[in-house]
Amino acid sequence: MGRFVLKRILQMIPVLLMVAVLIFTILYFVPGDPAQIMLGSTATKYELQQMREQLGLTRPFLVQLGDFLYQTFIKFDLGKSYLTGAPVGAEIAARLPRTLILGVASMVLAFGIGIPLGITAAIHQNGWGDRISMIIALLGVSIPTFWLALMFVLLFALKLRWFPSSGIGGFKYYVLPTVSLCFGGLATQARQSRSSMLEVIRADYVVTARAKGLSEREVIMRHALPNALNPIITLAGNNLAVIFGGSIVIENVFSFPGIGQYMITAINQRDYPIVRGCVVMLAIVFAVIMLLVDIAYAFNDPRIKARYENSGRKTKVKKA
C-alpha cells in the first residue's frame, strides 16, 4: 500500500508543474498591463516603463517562467502582490482555512444527504421515496449554483433576516454559502448512489443473504452497500473538486473572504502573483483530494490493495 501512495504522490509533481507553466503562460499573453493599472491613466510612458522594469515584466518569457518555477517549487515563495506588496503566501495561508471549511462542510452535507437519498430511492424503486429523491436530484442538477445563492440571499438574508448576506464571523456566516455550494453535489451523489445500488441489489450474493434470513438493514449495509461504494467514491472525488472550484463563485456572491474572492479580485486588477499563487494552491488541494480518493478506493476494494501488495512482493523476489 505504501508503494501505491508513493507512486501517486510522485505523479502529482509533473501535474503541478504543468499547471504552474500553463497559468504563467496564460497570464503572460493575456491582454492587460499591470503597470498601467497601478499607475493609472495619467502615467507617462517613462513612468510605465520604469514600473514594468521594477516588476520584472520586461524580461524574456523563459527567464520569467524559470524564475517563477524556482521561487514557487524550490524556495516555496509565491511572491508579493503588485498592488499592496503583501506576501501572497501569507494572504493565502490566512484565507485557505475558510475555503477549506466551506468546502469540507459542503462535502459532508452533500454526501451525508445525497448517499442516503440515493440508497432510499434504490430500495424503494418506482415508489414515492424514489420519485421524491429523483425530483430533488433533478432540481439540484438543473439549478445553477450562483442563481440559487442569489435566491438564498434575497430570501433568507434580506427578507427573513435569518442569516447574514456577506462577510465572515460565526457559524451563521457559513450556512448560506455551504447550502448553496452543496446542492449540486448532493444531487449527483444521490443519482450515482441510486444507480450503483440498483446494480448490486439484485446480485446473487444479495439474494443469498436474504435467503439466509438476514434483515433488510443487514443485507443493505453489510452486503450491498460495500460493493456499491466504488463508483460512489469515484464520483465523490470529482464532486469534491467541483465543490472547491465552485467556491470561487459562491465566495464572490456572499463576499466571503476566502481564496475564491481573493483570486477574482486579483484577476480584475491584473495582480498576477496572486492569481498564479491561488491557482497553484488550488491545484495542490485538488491533487491531494484525488490522492485521498484513490486511497479510499484501494481500501474499499481488496483487489486493488492486493494488486499493489503482490507487486511489491514480486519486486522483492526478483531482487533476491
Contents of the next structure:
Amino acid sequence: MGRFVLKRILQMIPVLLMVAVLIFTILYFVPGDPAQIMLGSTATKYELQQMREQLGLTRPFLVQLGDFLYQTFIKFDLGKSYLTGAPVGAEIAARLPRTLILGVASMVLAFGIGIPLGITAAIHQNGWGDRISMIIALLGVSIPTFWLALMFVLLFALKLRWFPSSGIGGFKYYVLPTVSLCFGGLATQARQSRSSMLEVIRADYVVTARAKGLSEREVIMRHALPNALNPIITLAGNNLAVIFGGSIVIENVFSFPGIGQYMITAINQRDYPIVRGCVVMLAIVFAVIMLLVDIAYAFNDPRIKARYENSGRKTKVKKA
Amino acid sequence: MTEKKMKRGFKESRFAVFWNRLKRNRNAMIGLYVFLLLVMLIIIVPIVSPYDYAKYDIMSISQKPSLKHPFGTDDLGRDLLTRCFYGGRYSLSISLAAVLFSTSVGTVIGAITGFFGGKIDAVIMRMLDVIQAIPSTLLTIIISAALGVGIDKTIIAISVGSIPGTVRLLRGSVMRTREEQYLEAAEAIGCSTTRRIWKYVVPNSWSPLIVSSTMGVARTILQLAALSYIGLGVQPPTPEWGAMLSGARGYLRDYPHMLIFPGLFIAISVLCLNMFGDGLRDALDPKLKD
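I would like to compare: after the form predicted on its own, may I see the structure of the form predicted in complex with the partner chain?
Full assembly next; the chain just shown is listed first.
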C-alpha cells in the first residue's frame, strides 16, 4: 500500500505543475493592463511604462512563467494584490479553513446520507421508499444550487429568522451554505449509488449467495455491498469536483468570506495575482482530496492491493 | 428487396425496438412532452405577449404577481412572464450550442485517440488529466474571465469543461469497436484510415454519447445559470435566466417573485431533460431496468 500511495503522490506533482502552467497561460492572455488598474486613469504613459517594468510585465512570456512557478512552488510566495498590495498567501491562509470546513462538511453530508440512501433504495427497488427518495434525488440534481440557496435564505433567514443570511461567525453561519451546497451532491450520489447497487444485486454471485441459504442481510453486507462500493467511490470523485466548484458560487450567494468569494471579487476587479493564487491553491486542495479518494478505492479493491504487494515481493526475489 | 432497403429495414426495426421501450417509460415521456411544450411556449409567448421584453414601464415598477402581470414585474417595470419565456431562448440555445460544440470536439479527439492509441493517446490523455485536475466550474469561471463576456465566448467557456468527459467516453467505446471484424474487412478491401474512422468506427461507437449529451444539456443549463449569476457569462439586461437572477439578487427581501420565477424555469427545464435522459439510458441499456 505504501508503494501505491507514494506512486500516486509522485504522479500528482507533474499534473499540478501543468495545472499551474495552464492557469498562468489562460490568465496571461486576459485583456486589461495591470499597471492601469494600479495607477488609475490619471496615470501618464511614462508612469504606466515604469510600473509595468517594476512588475516585470515587460519580460518575455516564458520568463514570467518560470518566475511564477519558481515563486509559487519553491518559495511558496503567491505574490501581492495589484490593488491593495496585500500578500495573497496570507489572505488565502485566512480564508482557506472556512472554505475547507464548508466543502468537507458538505461532502460528509452528501456521502453520509447519499450513499446509504441509494443503497437502501436499490435493495427495496420499486417500493414506496425507493420512489420517494428517487423523486427527491431527481429534484436535487435539477434545481440550481445557488437558486436553492437563495430560496433557503428567503425561507430560513428572512422569513423564519432561524439562521443568518450572510457573513461569517459561529456554527449558525455555516448551516445554510452547507445544506444548500450538499443537496446537489447528495442527490447525485444517491442516484449513482442506487444504480451501482442494482447492477450488482442481479449478479450471479448474489444469486449463488441467496441459493446457498445466506440471510438477506449477509447477502447484502458480505457479497453485494463490497462489490458495489468501487464504482460508488469512483463516482464520488466526480461529485467532489462538483461540490468543490459549487462552493465558489455558494460563497458568493452568502457573502461567505472564503476562497471562492475572494477569487470572484478579484476577477471582477481584474486583480490577477489573487485569481492565480486562488486557483492554484484550490487545485492543490482538490488534488489532495482526490488522492485520498484513490487511496480509499485501493483499500476497497483487492486487485490493486494485490498488484502492489506482488510487485513488492518480486523485487525482493530479484535482490535475493 | 434491394440491399439498400434491407439495410434501412434493419435500422428501422432497431430504432423501433428502442422507441417502443422509451414510449413505455412514463417519466421519460412526461419529461419529453413538458420540455417540448416549454420550447413551444418559449417561441410563441414573446410574440403574442402584449408586453415587450425590453421596454421599461415606470408606472408598473416591481409589482407583485397579479392578473395583469401573472409573474409580476421587475425593477424597471418589465413583465416577468414575457422575460422568463424570452430568456429561455438564450438559456436553452446557448446550452444546446455549448453541448454541440463540446460533443463534436470531443468526438474528433476521442475518435483519433481511441483509434490510433499509442503515443498520441498517451499525450492526449495526460493533457486531459491536467484539465480534469481543475474542477470544471472553476475552469469555466477562469476561461470565462479570460475571454470576457458575450454569448459566443460564454459558449466556449462552458463547453471546455465537458470536453474531457466526452473524449474519455468515446475513446473507450472506439477501442471496443476497433476490434470488430467489419473493420478488418474494411481494411482488407482497402478503405483509407479516414474513411474507416468516420464511416465505420464513429457511427458504431457514439451511442453512449446520446445519453451523456442529453444529460449534458441539463448540466450545461445549470452551469450557464451559475456563471451568469456570479457576474460572468451572459450579462443583464439580456434576459437569460441566470442573468435575470443576478440582476434581481438585491431584491430577495422585498420582491422575492423576481428571483422565484426565473429559477423555476431553470429547474423545470433541467428536470424534464433529466427525466428524458434517464429514460433514454434505460431504453438503450435495458439490463438496469427491473
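Positions refer to the first chain, counted from 1. What we label the rigid core is the largest C-alpha set whose atoms superpose within 1.5 Å from one form to the other. What you are looking at is a predicted structure, and each value in this text was computed from that prediction instead of being measured.
Novice: Has the Cα of P257 moved 2 Å or more between the two forms, judged after a core fit?
Specialist: False for P257: its C-alpha shift is below 2 Å.
Novice: For D77, state whether the C-alpha moves by 2 Å or more between the two forms after rigid core superposition.
Specialist: Shift of 2 Å or more: no.
Novice: Has the Cα of K172 moved 2 Å or more between the two forms, judged after a core fit?
Specialist: No, its C-alpha moves less than 2 Å.
Novice: Let me know the CA shift of M38 between the two forms in Å, rounded to one decimal, core fitted.
Specialist: Comparing the two forms, M38 shifts 2.9 Å at C-alpha.
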